[in-house]
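Below sits a lone chain in structure tokens, taken as the form predicted alone.
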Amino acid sequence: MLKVNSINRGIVIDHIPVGKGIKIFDKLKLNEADFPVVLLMNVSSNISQKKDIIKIENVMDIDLTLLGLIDSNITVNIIDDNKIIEKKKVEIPGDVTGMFKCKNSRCISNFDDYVTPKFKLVHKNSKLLYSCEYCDELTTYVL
């Protein structure tokens, strides 16, 4: 048996779809914290049969326009004196600074370092599709 105490104050990214969890982990650099952090995975779930968690125990700032892009129905719990004071839900950003490149290798934002790429939502369908602030193009944030 797996046991994982809860913790006193600090943050649980929850609902994250399996197999995200070590991404986002990555992306949060969480491997270079010198505090506690764990990283469920496969964790059973009531609403998607499995899913990864993880545990901060420490207050941080988590980008949220970087969750919306991983998956939307992820959901950020601060916690203090171990109980849930706050429970953010991140929504698909709609419009995203310098968070991934423009597919165009043309475009004035892959060569000129003083342009950051920025980006506009077009579609929400299936795939998050977002439009090139300097050239159009259509492009996928890829974790």
Given for the second form:
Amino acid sequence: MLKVNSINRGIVIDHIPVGKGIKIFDKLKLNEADFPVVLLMNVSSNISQKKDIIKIENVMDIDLTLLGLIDSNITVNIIDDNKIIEKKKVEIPGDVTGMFKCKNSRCISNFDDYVTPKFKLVHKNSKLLYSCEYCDELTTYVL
Amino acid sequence: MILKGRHLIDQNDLSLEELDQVLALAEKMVDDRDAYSKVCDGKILGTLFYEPSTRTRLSFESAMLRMGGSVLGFSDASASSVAKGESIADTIRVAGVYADAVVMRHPKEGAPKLASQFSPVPVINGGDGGHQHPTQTLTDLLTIRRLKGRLDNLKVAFCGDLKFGRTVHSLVSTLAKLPNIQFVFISPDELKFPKHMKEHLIETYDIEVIETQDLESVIDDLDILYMTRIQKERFFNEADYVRLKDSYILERSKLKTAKQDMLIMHPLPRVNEISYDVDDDNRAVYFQQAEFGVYVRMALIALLLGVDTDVKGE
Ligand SMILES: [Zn+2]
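For the form predicted together with the partner chain instead of the form predicted alone, what are the coordinates?
Complete assembly follows, chain above in first position.
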């Protein structure tokens, strides 16, 4: 198996669904980073068959809401001195402000510059459905 | 349960108790309108109509004027500063200085909700796209309550476009909360009541729902027949439209088996779904319904403004 050195101090985003790693990489603008960053794709895993992993040799704020929207099985490990010092739980966010647009083309949130789209989680089942605070239309977040 | 200073954006903004409060006051106003002719003395209602809707606007204006208040506003956004792209937040902050309460009609869904987040005064949704039109629902409820004497134990049929019909969805969602309501949905397959909403009714309220395409087979057992317009543009092809449009034209002859005290309602304007020979049937209440719209708006405005409605009739 491909070996990548563990990081000394930084963040490991683990259990990313295959194919989503590169998208998270883009969303977090890691291509602009001036510190070591590794994106691993199609890594074997015990939990799911395959997964993606992102290792970041730097301490930075990670948007857990964004990760929660993508997959609640993602884990975020904070590493210091080669050890995991904190495991952050990613949860499906109940309220989302601004992250995506309402899919209703007649919704005011797509027209008024002064309004930030706001959503409430309404279904958790297989899909993440978010109800628009303004027009009640359901929108699914797709990364 | 104080409505003073509140907004009405969605009919669900009102609890059943608050709904009762509005309808009870509206009924007092029906009984003695003159007694309320001064309760809004010195108050101003702002009417921000970003799209024309003469009927709704006149109903609100009439309501305010009948209580001794005044109205100001615009009925055509293209002729006002809002056409220059002013945000709703700014418009409402200023309108809240000019007026004590504001009614907003807007083609974009959610616009009145947005306005309410910035408004210093109560905002009433006068219709936002295909989303909500809560005062129409209040009007329908007042009509039923006034003419049937109750809002429970009713078999209510909706006929026509049940897929896109905003007034239908809204009235159904409120009636569903009341005891012993049965629904009959009469529509072509293409315009059926939305499945997810039907499932919600059955799961949440354990309501009996009958679906059919045939009005005549169910009309004998109804307490209320709520007709809606079928719009040609809702159909994919002309042939389907032609086939179906006539099946839902309510003619006097179809009323033979209907109960004597059934109510025939319609949010108006009608096109051809109720023929003129039904108008003088005493079951046809759609013009009265329009009249009740004024009373329910009077009651609502008075309660949101918090004016003293404890008047003594002569
Ligand atoms: Zn929306």
